[in-house]
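Just one chain follows, in the form predicted on its own, and it is written as structure tokens.
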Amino acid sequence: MRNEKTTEDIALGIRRRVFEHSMRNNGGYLSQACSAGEQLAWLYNEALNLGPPILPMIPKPFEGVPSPNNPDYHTGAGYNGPAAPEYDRLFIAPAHYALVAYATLIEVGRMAPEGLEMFNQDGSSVEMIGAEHSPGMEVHNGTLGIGLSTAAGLAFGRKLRGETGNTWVFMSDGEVQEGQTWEAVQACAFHNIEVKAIMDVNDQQCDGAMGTVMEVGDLRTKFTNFGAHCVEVDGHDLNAIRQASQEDHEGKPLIILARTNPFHAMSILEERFPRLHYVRFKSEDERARMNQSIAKDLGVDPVDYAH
């Protein structure tokens, strides 16, 4: 399944959909659709191999954890397509990005844009932090540093049963201060699981910037060390994405290493650079401001956020 539009259509279409959202609810995830606009697009629209989806276009409410009594419960993986042998599987690993997760889907034509507005709401789904039920996501990734090892168990698994569908995980950078994310690049060198991983390496997170809450280094090289085949890139050149997820890791984990910038296409975010993770307007006079800068940025109207 792919989408007509081209993949920088859907990363500005992405950017977008987040920044209506956000100023209609007085804050939001901004500055991750920023810098993950172009891995979400590309990732669905051109690298992974998905079926059609198979659960409804407008999400359903939240319907049950699994148990003996509750037989119809399903994750909101549907969303990606059935879970056959030759088809993709994709993981999410941080659950915070999932309003970016979500308007990905829009865009490709996998959810209803009615979904986005069930956003948060009681009874919903369509979760802030994305669990296993909530559109697109495999499993519950809300403890960061887990979704790796996760994704490596399921290739494993599939290599095992001889499927040739490929595993991929989406991952932000924070998850690097975990260490189950490196007995996981060990585990995949040492049993040969080829998962393929693109990281959102935009320097900062919930508590400020990366290097301030903890140092971590050259990722390239210690993933290197730990026996992944790791690649650097711009995270916003699609054509080095592109040529990054080409490289032959036979064996090995392949860890992609996007460098991006947390107030790409929304440049008014810079004034709270590194206090970005969620960016909630401290008063209507920063609404509105920023509601006028991202608008032109984007290419399109200020929100009427009062209606």
Given for the second form:
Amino acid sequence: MRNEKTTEDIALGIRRRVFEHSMRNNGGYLSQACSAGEQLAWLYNEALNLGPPILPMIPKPFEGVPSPNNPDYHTGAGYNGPAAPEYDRLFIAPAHYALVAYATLIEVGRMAPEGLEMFNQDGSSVEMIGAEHSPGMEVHNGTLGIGLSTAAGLAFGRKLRGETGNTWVFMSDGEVQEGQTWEAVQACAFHNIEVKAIMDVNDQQCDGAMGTVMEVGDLRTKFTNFGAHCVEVDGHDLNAIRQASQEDHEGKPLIILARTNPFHAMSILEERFPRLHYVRFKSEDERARMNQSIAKDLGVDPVDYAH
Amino acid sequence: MVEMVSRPYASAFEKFAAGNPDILCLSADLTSSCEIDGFRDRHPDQFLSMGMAEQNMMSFAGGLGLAGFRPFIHTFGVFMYRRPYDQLMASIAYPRRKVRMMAFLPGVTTPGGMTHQSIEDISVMRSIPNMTILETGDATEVESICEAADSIDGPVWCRVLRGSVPRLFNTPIKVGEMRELSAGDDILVVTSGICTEEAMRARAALKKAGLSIRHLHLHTIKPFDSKALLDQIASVKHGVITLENHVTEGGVGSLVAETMADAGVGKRLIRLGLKDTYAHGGSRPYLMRYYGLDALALVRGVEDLVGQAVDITENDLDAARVDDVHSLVKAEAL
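Coords for the form predicted in complex with the partner chain, given the form predicted on its own:
Starting with the chain above, the whole complex follows.
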């Protein structure tokens, strides 16, 4: 698909959509849009080689879970296009970034804006924690740590089949607390699996700043020691991300550590630090102040959420 | 004399998988222990060493399934589901990946004690939507487990016997069917896995004592044909006894109990197996005796069911086969 917008515009669009949604719904994953906007915009607008969507722009309602009695079951991967050998695949490992991922699909023309209005509505496939059937998702990743392993298996299988498409994972830094992440990296290194991952290193997790919940140390050194090719960049600097993705990582997984600011472009969120995982406004006053401040930061009008 | 077959899985898996590029053999550091060392050596292109990292192995296998492969993953049953249960659910069971979990050392078939004995795996697997459960009871079933598992459009849990395995049957597993090993109208005995051989040991003595035993062997535990079982139950007078290498909660005993309760069958049921207990380490005959999983335990269960002693002792039972503790067909003491 032809890029109609710049990646910078898409990142801004993602933040605007997540902001507007969160204001209207009295909360949302605002901080994740701040930290990951550039990464998801870059993936969809530049890095990923995807075919046109094969699912309707307005997502269908929930149509049941996989079962032998549900032959029409499909995943949400169709929003990323068909699973053809030459095309890339993407897993959103931290499924709670779904709101940000859906906003990205809209910004790049893969889902209708109405899709976001279905977010977290009963009977909708546009689930709060991205499910297998949710737009843009191909597997369940609600459990942190399983995304990289699944991508490694897929990438290995695709290599055996001679497929040329890449297998990408969008990860979050909290996942490194899970032992499975390191199991996956060592398996990739041992079996020469060139899976590609970009990790939103925002130093945040549900309980607060990672350093106060469980210190994880020097990630670059750890990933390198486990056998990955690891690059650390400013996650809001698109040129740095572009360069990192071009690094030679033959026979190894590529891990791009994108260091980010969890209130980038929404400075007022710093008031809520370190509890940024899901921002629900504590009072009408706070909601109003954030509405004004974030709208100004993003260059849009405040949201008329009363109606 | 029962024919003993040495390492039936080794040759069966190789025969099944060699030359089928969609079948991949995964191992978590228990390659010779799961009898796939020969396959690894002769078919390295289809073999993947995953190391002692079961969580990654489960999700990785899910990814291979997504790429259209049908991975057979090999480790001991306990390691296959206790630690990586979440990964098993999210990466294999939910999306119905065609992953075949070859779970070795079911129940008390290991001297390894609690950490090695999968005594509640059937209970766990039965409660997982989309899961199929097969259990081998003899060498023929081990030899046919790969084809049987690979015929399933979804994930499969297989309790696999290894080492020196008796040949009790001469027909392969037919998924969804049950084996009627003897006809009788007093008592229905339902067994699975290694307990079937024990029930066969007891049958002649029970017949001599004047009891007519109908004996069913289950190799398919899920999905399960309730109607066929109910017909069998209807044809006996006294009731049903189940005997299994598993805790009685959630296993074959529960399966029969649920089937009877759902249908309102008013007959007695005695469930034999591990009774709300872990086992400890020891030889298989010792553990089966100690925890009441053997032929004599079945005889005592029959006495309970009919309400009278049948005067059968160990000497009246058909000979138990005794494996060498350090048999050459075992990879190691475990």
